[in-house]
Each structure stands twice: as C-alpha cells, then as structure tokens.
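Only one chain is included here, represented as structure tokens and corresponding to the form predicted alone.
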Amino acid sequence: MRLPHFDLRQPSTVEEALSLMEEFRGSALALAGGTDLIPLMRYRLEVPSTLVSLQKVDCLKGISLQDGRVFIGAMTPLADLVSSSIISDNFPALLQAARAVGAPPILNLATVGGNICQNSRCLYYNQSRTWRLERPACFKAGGNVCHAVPKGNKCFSVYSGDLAPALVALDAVAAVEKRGRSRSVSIEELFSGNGLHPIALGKEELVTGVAILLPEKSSNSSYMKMRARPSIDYPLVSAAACATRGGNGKIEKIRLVLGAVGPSPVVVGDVGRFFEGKTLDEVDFDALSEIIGKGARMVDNLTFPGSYRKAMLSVIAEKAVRAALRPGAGKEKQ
C-alpha cells in the first residue's frame, strides 16, 4: 500500500523540531524510527499533512551516565540499548525488553521514544481502509461502536509497547518539551488510560529523553513477554519486575508492571504484601495470580483470545518476578 501524500521536514536541532511542531499546531506528527507510524499511514489510520523527522537531531541520540543517573536520548536506536554495557550492567529488564521488540532490522530502525509513544492496537482497528469500510467505524476510528465488545461504551484497544512496562518498573522519568517549556514526568504518567489517545502528550510536545536512577547493588529486574512470533510480534501479554533483596535474602521492595492488558501499562498495586519481608520460597504465587487475574479485563481483540491471554498473564508475571529475584539473574554481558 502506498503512503498518503505528506510534506517532510527534517530539522537538525531540538529547537527547530519544536518550532515546527508549534507552527503546524497538531497537523504535523513527529517521525522517529517509523516502525509504528509508517504502517498506520499505509492503512490510512494516520494521515498527517506534515511529518517532522527527528533522524537528523543527533543530540537526541545516545546513552550516558551522569550523577548517578543514566540518560537515554529519545532517538537512540533500540540496537544501541542491546549493545550498551551501561544498560546490560544496570537494567536487565530494559535490555530484555529491547531485545524482545523484534529482529535486528527492527531494532536498528526503532527508537526509544518511538517505542514508548506508539499507538494502542486492536484487530478491528489495525486493518486496511478497505477492510474497515465493510464495518461501522469503531470508537478509535471516530465511530460509536466497539467491534471487540459490541455493547461496550469505550475503546478497548491495547497498548503493546515493550519498553514502557520495563521503564515503569524501573521508575524512569521522561523529559517532555515544547517550544519555550520543558517538564519531567514519570513514564507511568505519560499514559492517559484512554485507548483513543493512549499517550498523554500535547500536540506540540515531544519526548526528548529518558532518565533512570542507577539501581541499588541488591536490586535486580526482569522483563518477560508472550508473543506468537519472536522476530516481529507485539506482546500478547508482558510483565516487568524490579526487586531489592536484603542481606538476609528477604525481599525488601518489589514493583510489578503488566503490559498489553489495556490502554496503558498497569502497576500491580499492593504487591508488596505478597513479597516484602519474605524469601522467594515463602511467596504465595497462587494468591498473587488471583489478584492479577481479578484486575485484568482481556477481550478478544488481539491475535490470541482474551481468555487465554488472561490465563497466561499470571504465568508471565510469575516468571518475571522469579527472574528478578534470582541473584545475578539478567546481569547479561555483551
């Protein structure tokens, strides 16, 4: 399918990019790696009049360590995360999430900012224009029906990014800029919880980078993902865990985040009562699975049925937690 006509702008600085986003006031979209946006344009799900390509903004690329924080530019290719010793030595969950996105050709194109800010997905939305014309427009396409939940009164599309659950588990912070203003928000706060517009950014705003505090020496993290084809597929369910253990082997802190369960990554609340003050052998994973299952509403709008994805969610979450609690697990060297 051919792309629709658009005007391409290629700024070389952040200031130029932000000026263009302000000039076009919502009619322009930022183009990062294009692995999410270009297919949407081919399907005519996005038809921007202008694309502001960030490929030539070199200051948005790179991974650096400064004052106990790791800074990652929004235009850093995922392949750079995979090859970075800073990432592999400190953030196993982020390394595993980057690797899980897809095969090397995808990792070479896809960027950190683009992967975080991708749109939500649904079998009834991510289709060609011809396919969609055979049915009434769904909520996400501007209509008033949900084909996945016929009597539903909202959009049930699913956010399927890999990096975001890992970054939320790691308490990462995003730098968000518009012309004349910048702000820092947690990655969790970047999500609206609304499937129609899952990313809570203004039309003139750009994510320019991510910052993560270096972990404690006794901390570890992990990311697990279920998908149909390892080389290309989005997660059907995923989970990221970050845990800290004391010198006595007991769990001091833990954070568990679920992915591909709704319009945003979901932090499992009150998870500490299952883990804190216990060893791994003392954790009641059956009770945790019940809590996870009760809080997830999975509908039939991805490749596998919602009932199967829901059943697998607790399995993937347990695997992520166990991996994060194994001493030295995931501390992968390149």
Second form
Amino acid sequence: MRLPHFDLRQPSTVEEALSLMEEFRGSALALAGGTDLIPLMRYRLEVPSTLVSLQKVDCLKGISLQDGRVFIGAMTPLADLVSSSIISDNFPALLQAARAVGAPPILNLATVGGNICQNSRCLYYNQSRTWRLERPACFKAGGNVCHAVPKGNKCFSVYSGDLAPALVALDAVAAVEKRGRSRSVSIEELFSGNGLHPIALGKEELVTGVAILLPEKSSNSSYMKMRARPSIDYPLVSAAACATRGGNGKIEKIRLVLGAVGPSPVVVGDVGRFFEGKTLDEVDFDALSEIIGKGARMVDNLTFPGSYRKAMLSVIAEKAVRAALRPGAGKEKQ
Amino acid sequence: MDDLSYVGRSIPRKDGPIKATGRAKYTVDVTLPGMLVGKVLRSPHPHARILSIDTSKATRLPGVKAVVTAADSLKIKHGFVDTPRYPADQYPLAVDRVRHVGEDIAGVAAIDEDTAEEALSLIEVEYEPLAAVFDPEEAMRPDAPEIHPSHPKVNEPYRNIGGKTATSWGDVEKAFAESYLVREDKFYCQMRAHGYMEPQATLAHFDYSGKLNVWTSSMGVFLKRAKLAKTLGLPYGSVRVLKTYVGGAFGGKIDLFHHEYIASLLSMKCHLPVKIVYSREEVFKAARPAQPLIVQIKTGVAKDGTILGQEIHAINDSGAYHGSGVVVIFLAWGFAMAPYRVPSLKYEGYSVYTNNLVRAPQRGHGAPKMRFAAESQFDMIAEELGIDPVEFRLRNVRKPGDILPNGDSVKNFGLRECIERVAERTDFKNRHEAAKRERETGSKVKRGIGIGTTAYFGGSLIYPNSSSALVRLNDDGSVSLLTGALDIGQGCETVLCQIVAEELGVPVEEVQIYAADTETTPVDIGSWISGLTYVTGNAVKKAAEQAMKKLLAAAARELGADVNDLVARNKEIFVSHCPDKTISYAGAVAASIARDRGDSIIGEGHFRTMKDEPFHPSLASTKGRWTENYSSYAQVAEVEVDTETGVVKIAKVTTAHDCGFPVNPALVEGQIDGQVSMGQGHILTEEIRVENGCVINPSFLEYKIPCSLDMVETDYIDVITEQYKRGHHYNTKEVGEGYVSGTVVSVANAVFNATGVRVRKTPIHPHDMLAALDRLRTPKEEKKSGRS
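Switch from the form predicted alone to the form predicted in complex with its partner chain and give that structure.
What follows is the entire complex, opening with the chain shown before.
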C-alpha cells in the first residue's frame, strides 16, 4: 500500500516546527518515529497534506536529570529509554512499558512523544481504505455507525499506548507547546475521553517532552501488559502501579492505572482503603477486583472479546501491584 | 552403510549466502523494461449476480494500458481437481455471478500503482445481491441458498454438496456391539492462513514472438504452465514459466491463482510486461486459506484398549468452489487409517460449498484436523479405561509390513519405535501421572504433558506424476544438474546437489544447478505432496548414475582397464589394484568426445512412484494405492496453562521421527522446527476471522502467527528405518508436513493432562479456556455445551 501524497517539512528547531504547525493548522500532522502515523496514512485513515517531521529537531531528543526532575524529550527513541540508567534506576514502570511496546526494530524508531500521542484503535477502524469502503463509515471514520457495537451510539475505540498508563501512574507532566505559548498538563489530562479524538491537543500544538519528579526512596513502580505475542502486539489490557511504603514497611500510598480499557488510561479511584497501612499480605485483592474496571465498557473490537479483557483487568492489576510491592524491588536493570 | 561423503550429512544450503545477504531475486524483484502495474477489482459481496460491468471510464484514464474482464477471456474453467467426476468449476474472471467476497471481477494494467488504483475505482459493476451462507452445516440444509447444485452422484437430500468420499471395510455395527466402550465426539477447526512471508506475485510478459513468459511465486512451474495454457488457450510450448526464489508456500501456492491469469491476459492484450503483487490484505482476502474440517468420530474399543471399529463423518467447508475440498475429504480418510490398525471402518466425508473463500491445501492437508480428532479421542478413551496414552497407542499401532485397506504397505514403519523412544526421553508415563495428581493442587499455573502421532504419505500420483533430470559433465570435469524442481525454501536444490555429488564423486560446491524453467529443464513433480526428495531425488540419482557409467566406460577404455576395477573419487578415476593408472574427469570427458563420435557425457534419469498404479486413487471411493512410503512421528508436548488468564504456553516439543533416510539431517530438523511453530499457531493463536464472508483481520498484526519470541524449545530423536546403499534408490520419506499434526494433538492432550479441559475446537482461545475451567469448577453446567 502506497502512501498518499504529502509535503514534507523538516524543521531543525522547535520554534520552526511550531510555526509550521500554525501555518498549516489543521492540514499538517507532526511526524515523530512514524510507527503509528505511517501505517495510518497507508490505510488513508490520516491524509495530511503536510507532514512536519521532528526528526531533525535535535533538542527534542534526550533524557536529563535536573533539580529532582527527569525530563524526557518527545523525540527520544524508546530504545534510548530502555537503555537509560536514569529511567531504570527511578521508573521501572516506564522502563517496562517501553520494553513492552515491541521488538527492537520498533523501539529504535518509535518515540516517547509519538507513543503517548498515538491514536486509539479498533479492529473495524484500523483497516485499509479498500476494506472500509465495503461497509458504511464508522463514527471514527466520519460516519454514524459502530461496527463493533451495532446499536452503539459512540466510538468504542481503545487507546493502546503503553507509556501513557505508566506515566500517569508516575504523575508525569507533559510540556505542550504552540507558537508563542507553552503549557504543562498532566499526562492524564492529555486525554479527552472521546474515542473519536482521544488526544486533547490543539491542531497547532505539540507535545515537546515529559517531566517526572524523582520518586521517593521507598517507592517503586511496575507495568504489566497482556497481549497475544510479546514481539509486536498492542495490549489487550495493561496496568501500571506506583507504590510508596512507609518506614515500617507498610504501604503508604498507591496509584493504579489501567491501559487499553477505553479511549484513555483509567486511574483506579479510591484504592487507598485497600492498601494504606497494610502489608502486601494483608491486601484483599478479591475486594479490589470488585471495583477494578467497574463501569468500563469493553466491547468486541480487539483480538479477544471485551468480556474477557474486562475480566483480565483485575488479574493484570494485581500482577502490577504485586510487582511494585515486591520485597527488595525498586531498581530494575536490563 | 557405505562410506558416504555428501548424502546423510548436514551440508550448508546452496542458497544460504545469497538469501542471507539479500541478493536472491524473488518475483517482486524481477523487472522488465516498460513494465506495468496490474491490479484486480474484487467483489465486495459474498454472493451476487453481476448485472453489468462498465470499464469504459477506466479504459479512457490516461496511463491505463489494458483492462480485462471475463468478456476478454475464453471463459475456460479451471480447478485444483479437473476430472470427470469433479470437472473444473471456477472461472478465472467472474462471468455472471460472484460467490465469495474478493472474487475477481476485472484486471487493469497501468503505468503506475496510483493510476491502476484509480482505474479500479472507475469500473462500474452492478450487482444483484443473493442470499449467502457461511456455515457448512447450515449450507447442507435443504432450505439453504444454493451456491452450486449438489453433486449429481450424491443422493442424500443435502444442498451445496461439492463432493463426497465414502468407504468402509469390516462390520462396524458388529464391532460397536462387541465393544467394551464406544465414544462419539465432534471436533472443530478454525480457518487458517499459510503465513508465507512472500506475498503472491506474478510478472507476465507476452512478447511479440507469441510467447508468454511468466515469473511467479509458486510451488512448481509445470503445473502453473498447464493451468495457464489451458485457461488462456495456448499450447504448452507458448507458455514459459521461469524460476524465481520463493519466500514460502506451505501448500498455499499450488494451483492457478487468478492474478497469474489476469497478469497474463493483460499482457496478451497490451504486449507489455505486467506485474501484480498482492498486498497482505489481498493475500488474506483473495488468495486461498487452508481447509477447515469438522470431524465427528465414533470409536469402539475392547476392554484392553484395542480398537475394534470406527465411524467417521467429516464435513469440509470448501468455500465458493471446489478448490482442494474434494481432495481433503479423501485425504482425511487416509490420515485416519494409516498410523493405527482399524479393523472395521465406515468413513464419509462431504465437501460443502459456502460463500467463503476458496481453499488451498496447507502443510498436512487435513492431517492436523483428522489426527486432532482421532488422537484427542484416543486419550479420552484411554482415560476412561484407565490406560496410559502411550500404552493405548502401542496397543494399536501398525506393525512394519502391515498392508492397509487400499493395498499400501507401511513397510519399514517406525511409529512403534518413535512412540517408545519419545515416551522414554520425556519420562512420559511418570510425568503424565504426576500432572494428573497435581491438577487438584492450588497452583495457578498447571503443567501437563501430551502425545500425538502421525503417519504421512510421500510422492503420490498427481500431475505431472513424475520427475526427470539431466546431469551433464562439463569439459573441465565439473557437473551441471538440470531439474524442473523449484526450491520454495525447503532446501531441495541443496539436497539434489548432494545426491549428484555423492553419485559422481564431485565436491558438492562444484555441482551447478539449473532449476525450474519449463522451457529448458525436464519435467518435475513439484514441491508438494511431499515427494520431491523421493521422486526428484531418485530421478537425479539415476541421471547421475548414468553419467557416471558413461564416464567410467570412457575411462576404462582409455586406461585399458576393466570398468569394474575403476574407482572414482574427487574428479579422478583410477584402477583399484594399480593406483598409478589414473585419468581425470576432464580427461575422460575429452576421451569420450574424441573416440565416440563427439559424445559428451550427459546422464538422464526418470522416476515415479507406484509404477503399477496407472492413476491416482479414486477420490470418491478411496480405491487405489496412495503411496509407497509412509513416514511416521511421535511428538510429546509440555505445556503450562495459566488458570487465571486461560493462556496456554508450550514449554517444549520433543519429536521422534522416522523420515526414512535423511539426506540432509539439518534440513530435517529445520522442517521439524518450522512445523512445531506452525502447529503452535494452529492450536493456540491463529485464526482467520470472517464476518459475512469478509475477513476482518487481514494483516499479520491481527492474524496472530507466532513470532520469533514465541518459538518453542524443541528436541529431536532420529528413528532411522532406512539406510542408503550404493546402487539402490534413496528411501526417503515425507518430512515436510506431518509434524504439524503431532504438535497440535500433543498440545491438546497436554492441556487436558494439565487441567482436565478437553479441547474440541482449535485454536484454544484464552477466553474459551477460562470458560471451560469455570465449567469444570461447576460441573452441572458442563453438560450444556459440547465444546470447550
């Protein structure tokens, strides 16, 4: 499948990139590693007239530690994340999430910003134009039906990024810029909750990087992903957990985030009562499983049925929590 | 065993370096000046009448050089089978009706891909949609939509019956009456893709001399020539199919594929080269998937586990046309009766038309499905009788020399030894018992072990039935082999060169091979029906032998020695009792030319199997012999089942194999590993998902073929039942297809051993596994559903 025609712009500074995004507002898309966007263009799910490639904006690449905060440039390849000691020393969840994205050829190309800002997915949406023309257009493709839920009245596409759940668990913040203005938003707020346009960014805006506060010494994190094949597949469900223990070894606080549930990562609310002041052995996971994924509408639009994926949420969440609370855990090196 | 220098050794592949360095030319890499891009317009409907096709706008589009529809064709039908009972039933371009989504309507050739795509969108087709049916059992009902009339010789009141195989021996009813235990079970298989990495691709050039030159990704050039010549109305001599490297086929590139016909017809219309390369989506939607099979099997056994009788009812969903459906219902019978003694059997197989894609054979062609049913049931019976699965098999396995109901002999059949040795290597009995005990413990991950077996034919009679080869000595004493064999990745060029090297005493790297060109190489059976090493290998051997004989005759005369006293080694011939008297091969060739009126040294060889059988066996009645050499295997799989997620993992597969004389042991092991992976995909992850006849996962992202990180640890046990002796032909047996079955079955049985869940449907989806585990915990619900 060939790519549609497009103009390629290759700015070398952020300012230049932001100007181009403003100039071609609405008709341009930013190109990072391309592992998400290029297949979408081949399928004609995206047909931007201009691509603003960020490959030559060198200042967007790299991982640095400053004043207790780690800053990761948006164009940092996932492979660099995986090999960074700053990441492995401090954010096991992020390391595990990056590794879980796919095999080395994908990690070499895919970037942090691109992975976060990837579009949501559906078995009936991520298909070629020829395939889609054989049936009415779905909500996400601009039509007014849902092929996964025949009587559905909205888009059930699933946000399938691996980094975002981990970053949300780690309370990370994204730097969002447009020409003349920059803002900081939590990763959680980057998501609209709407399957049609899952990423809440203006058309002229770019995510330029991610900042994460260094964790407290007694804290640890983990990311667990369920999928059919380890070398390539998107998550069927995933979970990230970030836990802090008090001096007495008891759990002080925990943040639990689910991935591949719906159009955005889901923070499991009100989990304190299950964990706080307890040791791992005292945690009632059966009770926890009652609230996990409650209210999530998971439908048959990925490899395995929605009911199965929903049932797996509590399994994967427990694994993530246990990994984050594993005795002696805290550092994970490759 | 004679002292062998080249055969029986793991010689590195001849095509290894060129492939590893990316220099091998596959069809997509072949380019010709002025070459056009061809594209195919396909039906979006599973079943419809074509009311009109208007190509005028497409034809007028600048850059379009040719547009073809059925109106440009001779409307000659073709079929995988084309016999009086099963005449060809498929037009290469739809004439007035389409019967599956993706059926070919028109072809365009244009100067580039975008123009060709645009031209497709300008073709206007008016359809009248018809009622469609996708489930074979529904399609058999008298009120189902009719896709084709039922076969005239099928008397049952079923609709859409494309073909039937029926056979029986012994008194099955009596056997069941006398049985201690009779079980009846039903097993289902999914639709699978072949998963060849190289998509279907064809370059066709009809030149101004009136010759059609075709480069195409295939499994054998002579069958392609025959089918193209027939459908295009050309004499065989006007169609030349040439060699390209092939990136895998696994059964999925036999037969005529319509892009091959369409590229040829487009080129005949515009006299320019036309290349069609399928996208992966087209491979899934328009090339042919593998044959699914529903098997209902009833088995009666004595108290000690001896099989007394079997009744088997198989239903094949052949898709919209015959494809290989009428063959798979015949083969399934053979896979039921070959490995074990079945004293009485009643077999009925139906091939049923549906509005699904047409199917092609896939590695094992019915064997994985039939063995899955038979040997899952073996274990169920063994469990009920309290007999170990290995014991049950040993009680019923065929003995060497057993004569099968069709007259075949299993000759030096190694299945008993395979079963015994694989059981011993894996400590099967103890671990099987231990896993049963551990099933009840609290562990979330259950471990189990299971066994599966197969017997498989090799080199059956199907067009072109035989292989010929030429071996030519060059003036410098080096050797050229001319063979019609096409290496599709299995390494046949290496194996054939090993045979020449051995027979002629020439270093294997000095044997040049010229292969797979219908114009310049002799006819060949093709890389299918598991016959290449046996049939072509022995043709090559005979050719090499004949060349050697001529060479030695020339040398004997030149040396003044008796030909029986000559020894040839490393391109030198010397007299055994007088090693100083020598002549080089080059010298002997020169002598032959000088003394024998210019005769250079060329040997020819021909080989076919079952010389007394005029034709292939009857697809209807199974009468007639099938093969003269049955391979056999026993495989043991070790699995882990995560009872929280329902995910099954294969920890290890151990294979004991009787593949006859292994010409290249490393290639045998490569075949085993490839098939373990293919079996793994079959039993665990792969499934073509279809909704209303349309494939909804037409990509390698959503079709879950195992990847490198999913590969299973393997171990091999060689059970060598055949040795090669000089002067005799090579008794090789099949090695490229059978292991898929053993892997599928052994995993299914291991899952039962681990969990108590009996798999009746492949693949084992984790959600089905969880549901089955739940049913086990609440036994009363289990009875509601027949499938796990």
